[in-house]
Amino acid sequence: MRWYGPSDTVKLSDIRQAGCSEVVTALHQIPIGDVWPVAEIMARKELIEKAGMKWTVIESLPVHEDIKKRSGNYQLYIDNYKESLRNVASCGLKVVTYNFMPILDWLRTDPFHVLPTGARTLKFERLAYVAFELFLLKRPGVEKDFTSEESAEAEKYFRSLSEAEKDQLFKNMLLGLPGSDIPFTPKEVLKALREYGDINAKQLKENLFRFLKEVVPVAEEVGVRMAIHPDDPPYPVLGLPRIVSTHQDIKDIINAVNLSANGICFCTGSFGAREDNDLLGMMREFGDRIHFLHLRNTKRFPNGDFVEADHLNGDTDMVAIVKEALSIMDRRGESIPMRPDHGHQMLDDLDKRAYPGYTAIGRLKGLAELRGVESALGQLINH
C-alpha cells in the first residue's frame, strides 16, 4: 500500500495489519528538484522496516516544472535527479515511480462523491468541470475548447450552484496541484497555465525524451528501474499537453530509450479511462517494461464522466489483468510491485481526514479482493 509518510493518517501498523509486506512511499518532505539525500532515505526506510515490512518501490520522485518546460534551472534539476537515482541505489532501491503531467498530478472535480451505499468515492464530471474552466478559472481562450451545446449547459449548471459549491468545485479542482493544501487564486493557477502556453504536446514529448536520455543510463547503470504514471485523466485539461495516455504515448517513450530501465507504472485506473485504450493488448507488447502495477478500476459515462469503481466491478476486467499480470511475472521469472488504487471512503474513514483515495478501509477491502483473484488464478494455472 501507498504510505504519505509519518503525518499519514494511515499508519505503518494499520498496513502490515492489512498483510502487506512492503509500503510505497517517498521523502514528500523533499523539496521538488532537491536531491534526496541518503541520510533521509535511510532515516524512512529504517522507520518502514522498524515496523516489519520493506520499502523498494518509490512512489514518486517529482520531476521539476522546469524540467517539463526545458526552461530556468532545468539542467541542474535534472542533475540533481541523477544524483537522487544514484543515492536510492545505494540505499537498496529498486523502482522509482515519476510522472510528467505538467502542474497538476490528477484531476477531479469531486473527490468526495457520495455512492448509493453511503460511500465516497472521487469523480470526474464533464459538465462541472467545463463550468470552472468557464466561470471560475476563465482561462483566456478557453470557449474554443467546448462546444456551443457544452458552454450552455455549463452555464445553466453553474448558475444552480450555490456560493459555497463554487469554492468547493474550485477547492477540488486543485487538489492535484503539489502544495494545494495552500489556497490557490485563479491569478496564481492563470499564469502556471501561462508558462505552457508555447508548449504543445509535440514539444511536451521531445522534453520528456531528453530528460530520459539523461537519466535512464544512470538508472541502467545503478539497478533502478523507471517507472513512468500515465495522465490522470488521459486526455487534455485546462489548455495542457498530455503524452502518456495512450498506447501509442507508451510506444514513443520506451522507444526514446531502448533501455530496461526505462518502463511504466501501468495504472488501470488512468488508462482505462479512455474507451479506446485496450489494457490487455498494452500488457501484452509491453509487458517487459511494466515495472509497477496500480489496480484501479473505473465506470465511465457516456456524457464524459467516470466515477472510481469498486476494484472488481467497474469498465476494467480486473480478473483478466491480474490473469495477465501472472502471466508476465512467470515469463519474466520474477515479480512484479503491485498495489490496490485508490479505495472508497467507507465505515470508520468517514470520519477521517485522509488523502483522497487513500484511506484504509476502501483500500484494504481492494487489496482482499484482488489477493482472492490472484490466489484463485494461481491455483488454476497450477493445476
Ligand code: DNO
Given for the second form:
Amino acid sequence: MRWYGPSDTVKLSDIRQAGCSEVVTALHQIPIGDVWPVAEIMARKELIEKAGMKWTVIESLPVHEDIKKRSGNYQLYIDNYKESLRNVASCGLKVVTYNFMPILDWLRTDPFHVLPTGARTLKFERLAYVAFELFLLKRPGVEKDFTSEESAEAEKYFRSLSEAEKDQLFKNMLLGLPGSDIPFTPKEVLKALREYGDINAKQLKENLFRFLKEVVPVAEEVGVRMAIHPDDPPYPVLGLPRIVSTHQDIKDIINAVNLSANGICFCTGSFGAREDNDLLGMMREFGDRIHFLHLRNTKRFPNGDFVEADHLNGDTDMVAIVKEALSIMDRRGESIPMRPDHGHQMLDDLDKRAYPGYTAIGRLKGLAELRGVESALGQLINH
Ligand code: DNO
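Having seen the form predicted on its own, could you now give me the structure of the form predicted together with D-mannose?
Now the full complex is given, and it begins with the chain already shown.
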C-alpha cells in the first residue's frame, strides 16, 4: 500500500494489519527538484523496517516543471535527479515511479462522490469539468475546446450550482496540484497554464525523451527501474498536452531509450478511463517493461463521466488483468510490485481526513479482493 509518510493519518501499523509486506512511499518533505540525501532515505527506510515492512518502491520521485518545459534550471534538476537515483540505489531501493503530466498530477471534479451504498469515491464529471473551464477558470480561448451544445449544457449546469458548490468545484479541480492545500486563485492557475502555451504534445514528448536519455542510463547502471505513471485522466485537460495516455505513447516512450530500466507503472485505473485502450493487449506487448502495477477499476459513462469503481467491478476485467500479470511474472521469473490503487471511503473512515482515494479500509478491501483473485488463479494454474 502507499503511505504518505509520518503525517499520513493512515499509520504504518494499519498498513501492516492490511497484510502488506512492503510500503510504497516518497520523501514528500523534500522540495521538488532537490536531491534526496542518503541520510533521509535511510531514516525513512528504517522507520518502515521498524514497523515490520520493507521499502523498495518510490512513488514518486517527482520531475520538476522546468524539466517538463525544458526551461529555466532544467539541467540542474536533471543532474539532481541522477544524483537522487544514485542515492536511492545505494540504499537498496529498486523502483522509481514518476509522471510527466504538466502542472497537475491527477484531476477529478468530485473526489467525494457519494455512492448508493453511502461510501464515497472519486468522480470525473464531464459537464462539471466544462463548467469549471468556461465559468470558473475562464481560460482564454477555451470556447473552441467544446461544442456549442456542450457549452450550453455546462452553462445550465453551472447556473444550477449554489455559490458554495461553485467554490467546492473550484477547490476539487485543483486538488491534484502540488501543494494543493494552498488556495490557488484562477489568476495563478492561468499563469502556470500560460507557461505551457507554446508546448504541444510533440514538444512535451521530446522533452520527456531528452530527460530519459539522460536519466535512464544512470538508473540502468545503478540497478533502479524507472516506472512512468500514465496521465490521469488519459486525455488533454485544461488545454495541457498529454503524452502518456495510449498504447502508442507507451511504445514511443519505450523505444526512446531501449534499456530495461525504462519502464512503466501500469495503472489500470488511469489507462482504463479510455475505452480505446486495450489494457490486456498493452500488458502483453509491454510486459517486460512493467515495473510496477496499480490495480484500480473505473466505470465509464457515455457522456464522458467516469467513477472509480470497486476493484473487481468496473469496465476493466480485473481477473483477466491479474491472470495476465501472473503470466508475465512467471515468464520473467520474478514478481512485480503491485498496490491496490485508491479505495472507497467507507465505514469508520467516512469521518476521517485522508488524501482522496487513500483511506485505509477501502484500500484494504481492494487489496483483500485482489489477493483473493491472485491466490485462486495461482492455485488453478498450478493444478
Ligand atoms: C494518484 C496517483 C498519482 C501517482 C503519480 C505518480 O492517486 O496515482 O499521484 O502517484 O502520478 O507519479
